[in-house]
Amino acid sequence: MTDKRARYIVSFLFLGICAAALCVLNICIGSVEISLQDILASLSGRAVSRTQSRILWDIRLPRTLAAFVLGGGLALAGYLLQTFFHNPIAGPFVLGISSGAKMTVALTMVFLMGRAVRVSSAALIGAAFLGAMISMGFVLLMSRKVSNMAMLVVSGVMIGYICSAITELVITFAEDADIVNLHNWSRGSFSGMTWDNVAVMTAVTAAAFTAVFLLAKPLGAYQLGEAYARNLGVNILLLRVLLVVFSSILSGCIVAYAGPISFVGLAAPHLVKSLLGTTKPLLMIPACFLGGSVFCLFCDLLARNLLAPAEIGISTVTAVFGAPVVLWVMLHRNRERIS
């Protein structure tokens, strides 16, 4: 077995059970303290106390896949969007894709709310779809207005505050009801999940991942140069649109049930590429779901228990690990230039 195979190997069981243990930390650890052995009592059929299991079932099981799936998508989409700029600060959070998803789903909420209407899973993601969309378009547009990268960036990160500014606009013509929902939804979080809205966003994910698997192959050559990808026949314009697509799609289904949550996308895709020492798309694509997942278990952890029985908005513990990944990045690409 060669060093680099062995790194591969340890790497993924190092996140497997990294990802394994958060999950049962999430279930487990909270206001009110469930032992695993009565995890594993209630998920085999037997008897438990009533709270137990409501709280088990409804509330945290439900919460822990949440995390573990959405965070997944969500350092997914960072990757694609970083492969697709050739550009390693990009991400949803960062060129104002999140918040474009974000202000059409305040705004179908509001509309659909006021006028005491149900709102849909479907309806979330669709309008969450159309606001990344928006704003990738806009994203795209001043791409090749912009020759500088940083002045990319720049441009979503303004266009993230404009789409903020309408959110809170829209926010403000809400009933007092469903400020307080809008307002802890318009901060990220995971909390309120059913198992309706687990069984949508899973096959929603696992769709995208697995078309984005599919996409590895064209993927690497798309690495190595866009010359280099056409010589080998991959169809240039059809993976960037792909890349657009499923980013928006996975950014959408992510911004629909937890809100915008910051950082993920950026930091999680370079801690995976320094752990498994390569930039391969088969080995990256699923590596960096892992690691998302791993990153956001963690996070809502935290911002569960640090100041219980008060909950943090997980963006600001994503932020508080992600934002230094980001100046690293930073810092590690100005010495490389200089050298």
Second form
Amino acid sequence: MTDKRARYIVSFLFLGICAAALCVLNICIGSVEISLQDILASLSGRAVSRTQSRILWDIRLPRTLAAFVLGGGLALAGYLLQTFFHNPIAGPFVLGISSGAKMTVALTMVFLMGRAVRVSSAALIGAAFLGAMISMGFVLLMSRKVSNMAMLVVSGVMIGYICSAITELVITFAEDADIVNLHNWSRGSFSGMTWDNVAVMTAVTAAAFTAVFLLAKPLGAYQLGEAYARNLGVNILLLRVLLVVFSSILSGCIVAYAGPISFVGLAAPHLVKSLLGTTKPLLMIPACFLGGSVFCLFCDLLARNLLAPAEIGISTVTAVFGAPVVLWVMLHRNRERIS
Amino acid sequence: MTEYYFHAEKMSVGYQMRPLIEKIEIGLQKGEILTLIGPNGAGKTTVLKSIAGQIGLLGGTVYLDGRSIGGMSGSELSRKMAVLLTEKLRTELMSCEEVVSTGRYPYTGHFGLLSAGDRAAVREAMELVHVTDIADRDFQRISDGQRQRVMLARAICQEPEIIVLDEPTSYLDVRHKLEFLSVLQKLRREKRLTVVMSLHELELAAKVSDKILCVNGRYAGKFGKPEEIFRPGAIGELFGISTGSYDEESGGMELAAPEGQAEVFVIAGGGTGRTVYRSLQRQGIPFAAGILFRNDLDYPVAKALSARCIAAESFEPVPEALLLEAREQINACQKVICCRETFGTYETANAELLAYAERSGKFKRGGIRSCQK
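Requested next: the structure of the form predicted in complex with its partner chain (the form predicted alone having been shown above).
Every chain and every other molecule in the complex is listed next, the one we just looked at coming first.
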């Protein structure tokens, strides 16, 4: 018992330190290096050079915060979906939920931009949420027909392809000016975050996180299987609806700002689970969030700097680190079934 | 009408509005054990799930302590009823102790943290079913038998008044079957726990249950005490046994008798014939058995396996007519096997038969050894 507790504490410390360190690195490293002293000086209000200050306040800081918040939200969404479907390879990207959100956001952007209307954050999040729910609806319909874990994922991937195809179509017909914008975004990126964006995404994600955390107890029972959860007095229907809504809000929020980012929602929960050595939602929910943040901060750091000054799509980096995790999970599960 | 603790009134169960079994009536006092028996796919699980509120009733009412289960909230029912289903419990990275402690869910606070009292209840439940030694093992890495006991501990620490178990002994070996049912008996004695379960082991069902409900496809058959249910022929009818037979009194089952006219006559008694009968059955040789008293240990087996069984009334002298019948049967057979080395005072009929067989050359001395194999 004490062993386990020690492991939990060490895990959280590890995740916390990693997150903090990566935040600092993300702010310091870039085409213009900013030293730690400069950061501290700027944060405490003392004067540093104008360029540095602008890079720090207008570019690096919001981007780092966005990676922290959205990465965490993405991992949490993945964890909720894995719990919901009792499927270890579920995630917002794999099940086509990100692509669904991407499609509606692209449609909204092209439609509104074409009429020279300024697209507000709220409209984007709303559109993304709607798209996420549409995809989720399809996946839910499929899940009633197919009980097989792999088939569910395949149908999710197919839905993802359909949505992506529609998105591509929309982009093809969009105005030139929009294309660059949309193209970057549809590949997934944390670039171009404003403080307004950060404020809204933080509010949405924090609200969803709190709500999910309050559901930790029924989630724990739900993990045992629905029959046992029902016997323990859990309102299954309500819980399922809440799970769908919150995972869609989280996925939608991320897509609205950073586009579809692959593998974070899939890989981060597994890595965190192995670290903690438990699946208790009470611990997994905050740990997942931190884990997703660490994963995204790390990947964004690489995405920005590996081929600087050019930037790699964030999904490229997350796939490199995330896909092996999926393979590992599948191998691991097979081995367990044999023994 | 007597007040039942658990009462199902005109209960109809099924899936998707299609009733599978209708008008089930069950009445149990507190602390009674009810066992559902019936063939595979007859709806035992459906009945149990309906009782446990896992699927909605299609008609009728289930009362617990005079109150309708349908009118109780999920959390209220969870403090009264625990379940152990055939669905595997899904766990990942959970120790057995953690699995057991999920039973405390109805009693813990908003975040499900265990109090000292909860921990004590978990420990007590684990001691009761002897799983304390595997408390820290991963639930997925223990044997099926251990898993079933951990699941029972989990149900026990939920502190229910009634427990619903679906085929709880399926994965257990003989020792653990007995242990498992003993724990149920202990709980029922000490905590007046009411038990509703389904069993495939009819002989155990007959021994452990206070009440039996026969479930067979479209209708819920008889409900009553084991001695009322296990009447000769009842099990064969319930399960539609056409190959082999089940003896309701001894709980033994036998494979189908070899077909054809008897080729061998077996003289036995006092339980000496059973192995020979079964050996002949395995070789597919039809045989006749005689002369057996109806209360003889050999009698149920002979009745099930022989082409012809010549049986006499217990505690009565063997009538002359029966002896003649047996002689005729020997005449019709090619060989006689005798499983008795000596004959007692009340076995003169068999002694005469043996002498008759020897005279007609159908019995050779020394054959006794071979038949005892």
